[in-house]
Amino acid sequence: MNKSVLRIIVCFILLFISDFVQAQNEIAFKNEGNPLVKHMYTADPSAHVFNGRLYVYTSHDEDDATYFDMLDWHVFSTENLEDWTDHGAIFSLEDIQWANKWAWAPDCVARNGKYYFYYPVERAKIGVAVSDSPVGPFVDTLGKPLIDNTGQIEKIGKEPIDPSVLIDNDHAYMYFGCREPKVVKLSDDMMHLNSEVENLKINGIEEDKEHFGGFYGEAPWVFKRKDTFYLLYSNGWGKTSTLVYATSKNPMGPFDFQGEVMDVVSSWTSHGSIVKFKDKWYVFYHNRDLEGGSNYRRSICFDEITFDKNGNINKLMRNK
């Protein structure tokens, strides 16, 4: 047996073992109303449709959390919004050689036949991991941060967190930032920057304060509907903060503030995503309503949203 044949056999064996281990970690569950995931604490949902199936990538609050000391990331998937699978921890701090704390809000996109998982760590860096499958395993192929504000805070921002990626007309854009919204183009290989980091301009929020109106807090998420780009984000941290949005005809902005996406929920952090699935639109977000929940032990939720004839989001009203 020559070496090339042996190498192929070893690869198949390793792939089989990886798939077997992953399958052993999977948990099937039913959607029984919000919060969606009831067997663990989850936050910061990033929802995408890949090959007709909906995947929701999340951070993972620990059961005894008293701060945002998260260690790994999960993904949940469904074909019908009723039957769901928790695919287990798909990536963790243990898989990263250059970071050791704060596994915060992630995102994942598909391109070039692969899946690219973007994650913030240490409140200062953003990394990217790669997989052949939307449920991993993901590998930190780059071996270093994609974004690092060390020595360049003025350019990158004080807190480059919450990455989200949009692919439009074969161009990839990454949005990120706490209090300072940023945007940068990504290269075709999705693992390098293809432009300078730019400030993301939002018009109509100049006088708005934290927890009010269109103040930019964190959690940028951009999606496209028809010919309009929608920027979803949080307007702060507190009892009156919620998810709001702005619109633009250009993915690089500037964006014009429009209003609130939904009523305030119980968690004083807001982080969400909006996705189209089977011809309907859904907003994913988190609250603290699961038993034992707190501002550091959150749980993902989702609801259908609609748009008016002018493309404005009809505010999601919740029973209080």
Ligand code: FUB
The other form holds:
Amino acid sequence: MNKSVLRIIVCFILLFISDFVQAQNEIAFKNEGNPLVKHMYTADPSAHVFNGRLYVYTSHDEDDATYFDMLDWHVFSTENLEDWTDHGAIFSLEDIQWANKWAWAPDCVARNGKYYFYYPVERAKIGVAVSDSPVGPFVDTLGKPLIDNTGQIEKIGKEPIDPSVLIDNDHAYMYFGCREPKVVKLSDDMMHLNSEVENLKINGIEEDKEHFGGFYGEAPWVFKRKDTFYLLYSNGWGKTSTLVYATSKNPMGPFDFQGEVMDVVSSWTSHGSIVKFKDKWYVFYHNRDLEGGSNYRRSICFDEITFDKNGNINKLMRNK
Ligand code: FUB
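So that was the form predicted alone. Now I'd like the form predicted together with beta-L-arabinofuranose, please.
Once more the chain from above appears, this time first in line as the rest of the complex follows.
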């Protein structure tokens, strides 16, 4: 047997082993109502449709958590919203050379035939890891943060967390930030910045204080419907924590505050995403409703949402 044939056989065997190991980590489960995931605590859902299948990337709250000391990230997927697969931990702090703690709210986008996984760590840095598959394994090929506020707090903000990425018209935009919403363009290779980091302006919330009105807390998520960009975000923390939204005709803003997407969640934090799947729209969010839950042991949920004839989101009332 010549060397090339041998190499091909070895590659096939390695691929088979890696698929086998991945399949061993998968857990199949049914949607039995909210919270969606009942075998572990999950938070910060970021939902996308890739090749007709819905993928939800989440943070993973530890079973005994007393703070946001998260260690890894999971992805869950479905083709019908009833039958789900937990693909296991697709990336973790152990896979990053330059970060040690706080594996917080991630996002993932598809471009150039690859999947780019964006993740905040240490409340100060955002990294990007790459894979050929939406369920990983992801690799930190950059080997350093994409965003790091060390010595750059003025420009990047005090807490560059919660990255989410929108691709529109062949341009990629990354949104992030706690209390200070930011936006930056990404390069075509999705692994470098392609503009200055800018403040994201939200009109109509100038007077709003933390916990009231459209105050910007964290968790920016932008999606497009018809010709309008919707900025979904958390209005802060505590008893009035929920998801609110603003709209714009430009992905860089300014956005105009519109109102609440849903009534308050039970957890102190609120974080979510909105996605269109098979012609219906869904909001993914988290709360603390799973048994044993707490503000640090959260669980992802989802519900269908609708829009009125003017494109406003009809407020979802779950606590009727
Ligand atoms: O999950 C850790 C942090 O809590 C996230 O980064 C915030 O959005 C909030 O959900």
